[in-house]
Amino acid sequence: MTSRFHWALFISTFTLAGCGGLFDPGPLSYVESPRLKTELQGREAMQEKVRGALARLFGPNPREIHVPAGAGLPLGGARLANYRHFEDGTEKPQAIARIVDPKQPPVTQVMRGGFALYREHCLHCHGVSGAGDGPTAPFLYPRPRDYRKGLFKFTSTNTGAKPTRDDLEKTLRYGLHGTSMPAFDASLSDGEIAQVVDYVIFLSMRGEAELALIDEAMTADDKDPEALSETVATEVAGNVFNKWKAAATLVMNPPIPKPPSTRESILRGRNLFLGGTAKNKVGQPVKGDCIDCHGPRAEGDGNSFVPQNVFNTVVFGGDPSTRNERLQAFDEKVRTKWKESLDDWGEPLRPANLNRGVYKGGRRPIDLYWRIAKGINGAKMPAHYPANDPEMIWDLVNFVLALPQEPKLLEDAVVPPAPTAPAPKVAATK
């Protein structure tokens, strides 16, 4: 309900069998999490019940969408369709709404859906199942996100909470800059992108929920006929949305406003990154500790992360598939902090070279700090906040866009000795 206009939804359902020529990419269907078969081996019976689970709540293929009773989706999901398929074997575009405004006649509005236009611009990264598995991901660095963990790297929200629907819509719109994720501002009109949010989150809906259902099978008892029964999977969903429903209460708005981008801001938030300390309001003192990651000079090279030289040998020293080869050539002591650095999805991470003033999640000051603030989900950017009081995360954001056009800021910071790897080992050729 609006203002103006109220919604008079005139589907109930979605079977979508397809829609023919240009967007028809042949036979789809989800990719299961590898959990199912390893944390569920040998108890086929209930790999299956979770199978059956998830194709009751979310469809049992890409092609024949159920949306669930209480996903909060906008419209009842209706964004997500494209196509009708009708008793009679014809297929027509998706009619999604009537909008009805009591001065106008009826206007019905026909939407490509998200199904189709996902299809289009996204799965080649992200996979059907938006499991960052599509075509193009082993080529690419970093690699496309995996949307079934439910977990999102760049929110306003508190540490851990799911992102909001402007959130989503902003990466959509913006792209993630230095990355592969391009910016649909100019191919997607605002609607398309509403439409693309919708059916990313139902993704990440029908992810969760399937290492959710994952986790209760494990516990479970196979003689138990009611174990993961229709009513316990759909409390388990339950969950799930009611996680994506309460993003929009968990925005970390900043308490004060930024502050001006002083000269005595810009050096108290460098004392902060080079590791000084200040006192909070409480009288607390905090010290700083980017440098560990960021490292002195600001360059990505920190001490907590391997040397440049192992990464760049790993990452981009030949076929995507044969990284961990590559990774096996250096020493354990490396070896032990490469998978010490790596993200929640099992993805090597490298922090950003500040004096670049390319950062992923938006250059806006806000979206600095909200990195600062509540660190960045899955990565190892810790939350600040609210050991740092906000004036002092105000400080920090002022150093951090001053850097790149100041690079004699960190010009005479201390340089600890940085730790260097030998190279490794290259079997002699005949």
Contents of the next structure:
Amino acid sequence: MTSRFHWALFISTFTLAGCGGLFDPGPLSYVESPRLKTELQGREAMQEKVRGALARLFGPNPREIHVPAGAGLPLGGARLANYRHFEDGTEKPQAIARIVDPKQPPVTQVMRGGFALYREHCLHCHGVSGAGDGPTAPFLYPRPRDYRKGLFKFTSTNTGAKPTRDDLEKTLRYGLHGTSMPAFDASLSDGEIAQVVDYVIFLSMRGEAELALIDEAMTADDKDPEALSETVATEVAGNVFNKWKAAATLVMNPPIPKPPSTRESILRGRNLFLGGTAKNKVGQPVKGDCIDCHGPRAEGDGNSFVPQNVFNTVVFGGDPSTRNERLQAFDEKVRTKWKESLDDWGEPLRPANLNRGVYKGGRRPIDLYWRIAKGINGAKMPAHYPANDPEMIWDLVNFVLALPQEPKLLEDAVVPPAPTAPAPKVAATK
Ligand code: HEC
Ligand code: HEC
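Would you generate the structure of this protein in the form predicted in complex with ligand HEC, following the form predicted on its own above?
Time for the whole complex; same chain goes first.
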């Protein structure tokens, strides 16, 4: 049999008729990346090929999920969706997930399923496609994550790598402190968290595959009948899946355990924080860069970002949809800096105020080690390993953890002078 959806998982379509509830998402369809039309302008046939490939790989809409071959999701993706809504408003789990693998007996399981859980708990913020565009999203700062770039901030893996399942589970369980991302530890069971993690990964893979297919189509030949063929599309998506599969092997474990938080360690961390220099193990001088962004009092107001009052005016000074108008009131220099300090999703970004002791990615020493060593993906916070030795990173962790308990640590700090501007060119005398 030459099934076009070999190895695919079919989930029976179901209707949402009678699905009342607080939030009715209405007809569910994925939003398309705007790049599809802008990058492939005037190439309608190629646009259709991308749409077709995406629908073949991941299913045409959220109610009809296909799990593409090689996606690497646990249980072949059987936990993605498995819930049926009846016209009388009741909901019942159905053992309807069936893995179509000719070599295996069909797998059936009874569970709620990632899609149903996502729809109930996450969709109003993160959106149907995981584009961070649910109905609540425009009112939030920071905005809910758009998963489709495949970029996640709070990971334990090397810079730029995908998160592990543990990383995503931790985000779901404990939320992201200081943001509207809630903690679901009390409302979802372990099994449910695993199901919804599958679904986040599915949406992220789908979104990143869409972008990769558009890239592929941009260089493809319109006249070539093989352009974006099934084989090519499968390979393009496969590259995305492989990055997710690699994540577990890319965890950045500190080579040494955290040293005790001695006065010496805290002060070494403070020196680096304030832009001081220290020699690393191979004898290279390393200069701390933290104040450039976090500011000399660690209040999140460093020179690489626009002043706090500008940020407040633009982001919080009125309707979120008119931010750009408020920005135009500032001069060109401020506007350029604003643009340069947007995050990789094009959203306004602010360095953390480290006096508050509130960390989005968790307050355990290991969380802060990861944040400082490998940076925060997509969010301008740079990696500091391997330029800084693990010892130096632990000093910074000890300093960061001490600061909220001891605000005096920076009160009387002498901030190193800003780098001197190049000497003005003296007009040559005749
Ligand atoms: C009230 C809005 C809201 C709800 C509901 C919500 N989130 Fe979020 N979520 C956010 C915001 C805001 C962020 C981004 C915070 C940031 O970037 O600083 C986020 C970020 C994330 C991230 C990215 C973490 C990273 O490392 O980058 C994941 C994953 C996530 N949410 C999953 C979920 C899941 C799954 C659900 C449902 C079980 C959910 N969220 C419900 C607002 C929400
Ligand atoms: C180029 C700018 C930049 C530099 C340099 C920088 N940071 Fe950051 N840092 C940021 C931004 C922006 C955020 C907030 C990211 C977010 O909220 O998503 C951040 C967040 C953090 C956080 C909070 C993590 C969390 O879980 O909320 C810590 C801790 C931190 N930085 C420490 C440091 C230290 C220590 C240094 C110097 C070794 C440093 N940063 C250098 C931009 C920078």
